[in-house]
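Let's start with one chain on its own, the form predicted on its own, as structure tokens.
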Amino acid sequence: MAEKIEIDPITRIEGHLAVSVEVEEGRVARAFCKGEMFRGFELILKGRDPLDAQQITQRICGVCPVSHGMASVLAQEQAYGITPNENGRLVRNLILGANYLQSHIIHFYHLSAVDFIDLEAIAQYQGKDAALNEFKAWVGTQKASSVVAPGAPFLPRYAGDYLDGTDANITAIKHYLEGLRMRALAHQMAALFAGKLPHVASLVPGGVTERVTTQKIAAYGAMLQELRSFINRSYLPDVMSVAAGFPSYFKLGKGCGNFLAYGAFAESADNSRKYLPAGVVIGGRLAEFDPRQITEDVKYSYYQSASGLAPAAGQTVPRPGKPDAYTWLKAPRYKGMAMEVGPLSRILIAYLSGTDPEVRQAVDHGLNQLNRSTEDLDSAMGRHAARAIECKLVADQCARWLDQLKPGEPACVDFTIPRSGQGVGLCEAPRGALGHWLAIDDYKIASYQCVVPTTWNCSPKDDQGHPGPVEQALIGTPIANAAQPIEAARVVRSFDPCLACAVH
């Protein structure tokens, strides 16, 4: 008889979401994603001035607003007819690269990396580092009281393995805390540009309205330089150095096998070439994405809307306590079939395309160092591994296009609304791809859809009864007690779940 495990909520990711499993012999059998609540954003945009979509959109999330604002205007210029000028591109790939950084940061350190540092080595630290002697004494008063301090970072959670070493796991945790200073200078670099994060508010169809001048220029490059220098000497050999310790995860987690992206980061103002290519792997064969492919199935998920539509025709009717349904999540699927998003799913299409030698590089690298190959990356740790890998080129190719910028041109141009129109905007969050559907009637919003990364990877079964990414990543998991399942966790949290974008 199966043992049903309810994980609620998972906690350490953006939003609320549970996930059930069923164990059967000490393994997941069958798993269940749920969303758990219902936020309608794209309701609230019917009927809005269409300049009002980037500014609420963003509102989805505070962790990925940036990403949305970009689909959002490009849906936008698409209906408008208008594309950006050079420096309205450059500042965009600036803007979207700086908040990367910042989300790939936070995700390794202060969302999974949790799940694998011992916090008892930290008792063993006899140096003389200021945060860490803090930390120290923190933890010193937390230890007797851990099952109700549910604030803290680390207490209370599950028992299980973690890294073996204590220099290990005191670097692992100095990083942690130098992580989230990291985590504001991304965010501060964005900002010269973006006026301000979260929620940028310079993006608008054209381009952005903030001057390119010198001193952001050289602002940027400051405290891009110490990005760079904190990715490569830290985060890249704390991930190798997990991978090290935790082998079997390299053998857990694997998906549906199916990968798509939309491509991220305009090389033409057109948005036709991208600096990681648009694409998706079906079977282990890559193929030309195709978004007249895009449908959305409804059967389990609290909606009454068709299933199966378009998201240009999606319909965005609530029903809660539907029969059978289990989730505020619709079910995407790409001709049928349940699709993997995100950097592990980028950075497989990228090297498979072969279009960029630096980025078949850096993955021949990684791998070289881990010992493994390219089906290995299909796993809990190898999404690990291509998020790190990501971040590097993504904080390397934001130096050369730092140096493209033109001081003192104009980095938007100017648009007229029309009375009609329509438009997709296909653009790479941090978390994977991310589409708004707009359309206008009479200069207003007539209907506007969003299908995001989380919305692929934890969407429920689908109306053939075939189970999302997560779900089919969770099964064959051992779980070695069902009162402390941290190897599910592990698996859920290594796709950095955004519910809050997920029920939009």
Second form
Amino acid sequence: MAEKIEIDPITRIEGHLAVSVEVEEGRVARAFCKGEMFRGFELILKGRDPLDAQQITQRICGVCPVSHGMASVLAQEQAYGITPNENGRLVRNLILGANYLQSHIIHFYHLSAVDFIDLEAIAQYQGKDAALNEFKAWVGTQKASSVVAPGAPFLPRYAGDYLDGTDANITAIKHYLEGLRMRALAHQMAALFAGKLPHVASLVPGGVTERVTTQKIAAYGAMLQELRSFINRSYLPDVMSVAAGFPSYFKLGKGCGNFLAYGAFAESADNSRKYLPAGVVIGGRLAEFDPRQITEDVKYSYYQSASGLAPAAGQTVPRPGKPDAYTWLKAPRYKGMAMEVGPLSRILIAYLSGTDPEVRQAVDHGLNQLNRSTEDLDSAMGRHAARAIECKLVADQCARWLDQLKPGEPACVDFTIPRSGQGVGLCEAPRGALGHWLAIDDYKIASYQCVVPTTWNCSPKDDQGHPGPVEQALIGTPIANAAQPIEAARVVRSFDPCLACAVH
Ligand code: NFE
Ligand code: MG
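For the form predicted in complex with ligand NFE instead of the form predicted on its own, what are the coordinates?
Below is the entire complex, every chain and molecule, led by the chain shown above.
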């Protein structure tokens, strides 16, 4: 008999995700990812000035607003027939790059590492580090004032096999605390060119409205140096220790086996060359990405619109309570197949494309240290490793883009909005492939459709009944104790889901 486990909500992710799994003989036999709210951004955008889109779509999410703004200006640029100038392109890379750094750092330390490190080890700390002592005192007060038993204040949190050794845990806690500051630093660094963060003020079709000055370049450079040092000295080694401490997670959480990236970080004005290349991997083979192959199914989603539509013809007609439906996410498919998106997909595609020797070197180096092969990357722990490697690579590239800026020269070009037109903005958010499809009629937005990274990863079954990537990753996962399904939570968190984005 199948035993049903409801994890609702999955904590320490962005937004509200519920996961139901049915366990047979100790393993997940069926899994259902459920996005339980409707937001309606695609409907809000209809009838508005196209220029509102890069501001409104950024409100889809406070973690990856930069990517929504980017996708929006890219779609508009196609519709207006313009491309950004050099400074505009580079500044956008620098803002997006900084956003990757903050997103990857928060995901590892503050959302996921808590699955592996034992924050309660702080009670054993006897040293003189001020931040650790402050944290220890805070935990003490929380425990004293808490009516909930052991585990507080880190609840809800499953009992599990946490990292061994007080010293290892204390070091990780130290970096957990430093990570909070690093995340703020990445925001401040981006804000130099973004005007503000989380929601960027400076992004416009044609570039950015912030001026490029030597002062800003120097300030960004100083903060970037501190972040690169943290990534090299703490983030990468901590991911390595967690990976070494939990080898079984290289065998758990294998996804759908298909990977998709639209590519990001423009290396040419027309965005045809990108630092992280576009591509698909199907059945282990790298192939060219063709945007015409994207459709969205809605058989199991609370929408009454037609199934299998391409995003340019997409519709959003909500139908709460629809029979058989179990989520507000649509089910994006590529050539009818579920595709995993995110750092693992990007790194794998960049690695297999072989265009950048530094990517190959970074991945080979990481895998050698862990005594692993590229096949092991398709796993819960592989996703953490790929994300950390990507974080280092992007931080390194930010230094290069910063060097290429031309102080005093313009960072945007002029444009006029046509009476009618259309455009597609394809980029990469920290969590994966992000697309905005825009149509303009009578100078207003006639249609706006977003297909978002977590919509791909946490999608429900498609019309053929094939589960989405996270659902597939859960199937087969052993659950030792149905009352403490930490294995399922670790698998889901490895994808870094954002349900706020996914339902948009
Ligand atoms: Ni709300 Fe997002 C990223 C986008 S994920 S975090 O990264 O787009 O679906
Ligand atoms: Mg959508």
